[in-house]
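As structure tokens, one chain now follows by itself in the form predicted alone.
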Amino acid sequence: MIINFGYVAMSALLQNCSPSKTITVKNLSKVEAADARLFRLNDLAKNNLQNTRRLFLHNTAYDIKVFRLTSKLIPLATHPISCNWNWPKELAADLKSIGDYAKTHNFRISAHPDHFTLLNSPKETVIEAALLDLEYHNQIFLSMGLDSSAKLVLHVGGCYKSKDESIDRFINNFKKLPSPIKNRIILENDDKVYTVKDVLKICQSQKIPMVLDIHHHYCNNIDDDIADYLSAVFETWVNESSPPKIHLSSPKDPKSIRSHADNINLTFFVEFLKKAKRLNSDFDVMIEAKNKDAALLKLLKELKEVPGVSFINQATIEY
């Protein structure tokens, strides 16, 4: 099997590369001219951008083709004080240039919106934002000229008391979502209350492909081996041009499960791979290690010690 490896959003290893500047709402209403507010959006936008071409040459240059944008690349993009900045048009050369060098090179990009981004919530001022919040990272894959294949992941959201009830509302609110927008979300499942047999229920109702994340997993699972489900979880990918994804993380300590380690743990890792390979099926791997470039070197690294491993090329493997 063919496995894919990529990080989310920033790298450790390039210096003043963040793609995510911003600036607060104090601080932007201090500049009481109107036009000069939007320069400084601009500007701010614009470097976030630059650094993400550099981000992407960085990637080529070690064969990564698997990334995740930054949710705060268009700063204060989806708040009222940006209301009068049409910043698909003020960027859009530059997103196009971006999106141009991703779909050459072949990326497989992705975003995760922030965790207020709820379709589940009980409150439809909650729900008002979400969908703001989602046509805001559509855009930017529209602005980008990406297909479907440019996907968002969420998780389901809250229990809000009832997880039945709060499923049901997910589902409601999925069914109402523009088309372009529904064809972009992946589900995840999460570490407290989702589990991959929740979402995956989810997923083959609503014909959503899943994306399992196997720390998560490890947090939150009642005696239930991955194995189980790996069929299941890769089937909803059927119908799509990319293969199934993994979020891959460990946890930090035996005290702090939850929290994610600075790097991956490759026992942990290579327990997955061997349950993996019994269905023999392609997948990509999204890192989400604090380390992020830095900890998927380091992994594919000593992954090279690892009995029935192959390198196809430096970020890709055969097992």
Second form
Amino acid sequence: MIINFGYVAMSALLQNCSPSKTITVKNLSKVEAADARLFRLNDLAKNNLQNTRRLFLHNTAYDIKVFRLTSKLIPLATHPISCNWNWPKELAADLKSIGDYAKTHNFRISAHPDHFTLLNSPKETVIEAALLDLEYHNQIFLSMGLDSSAKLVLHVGGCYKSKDESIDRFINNFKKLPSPIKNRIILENDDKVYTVKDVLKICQSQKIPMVLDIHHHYCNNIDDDIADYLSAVFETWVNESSPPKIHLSSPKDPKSIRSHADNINLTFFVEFLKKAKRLNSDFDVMIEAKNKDAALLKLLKELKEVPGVSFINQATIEY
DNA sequence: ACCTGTCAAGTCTGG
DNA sequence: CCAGACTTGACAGGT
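Okay, that one was the form predicted alone. Can I see the form predicted together with the DNA too?
Every component of the complex follows; first up is the chain already shown.
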């Protein structure tokens, strides 16, 4: 089976290359002239897009095809203070350009809207804000010219005292989404409320590809073995053009197991590899570690010593 | 150059 | 009913 590795949003190796630079609402408000505010926003966004291009070039140098875009690419894009900023128009050329690069190099791009973006809140205002944020993410992908293989990773959301009712609310609101957004959403098990079993059930009934987070499963499961779910999880990707995606991180320490460690625990991942080998199906691994791409490169280096692992390129293995 | 409090956004707990 | 924790990168104001 072939496994492609990637990382999240920013590089620990490239200096001064943040794709998430922003301005606070308070400070933007201090700028009096409307055109000066727009200039500031455009300037920040263009800088973020330029740094995203640098990240893309960096990824190419390391054969990295799997990458998650930061959600903060366009500063304050969905905040009322920017309502007069037509950023898709202003940034059309920049977005198209990095999108073309991503397509030319067969990148597998995703994004992960923040934890404020909830489809199962009982509050209508929260749902409206979530919809706006999903539209923002969708617009970035559209402007980049990326089809529905560019995905948006979501969690089911809060519990609100009743898991069953909250799952029903998720499904109802999911069904109401515009198709272009619906087709991009993939669902991930979380570390506190919705287990692999819960999320899988939703994904199967709604035909949503499921992202398996093996660290979250470690934090939140009812003594279930991940191996029992792998086949069904991968099956939710059967109609997709990209292989299934899993998230990989390691607990920071025994006291705070839910936090992400700097790097990836090799033994833990190799145990997973052995279980996955029984299915022998290709998948992508998104590394979620504090050390970002440095953690990815460290893991790849360590994998060179693991029996049964061979390298197709710097960031792709066969096992 | 470095440190600290704060930031658009939500949920949950505990007082 | 409200404050604080949760979690994250980066801003902004301080030293």
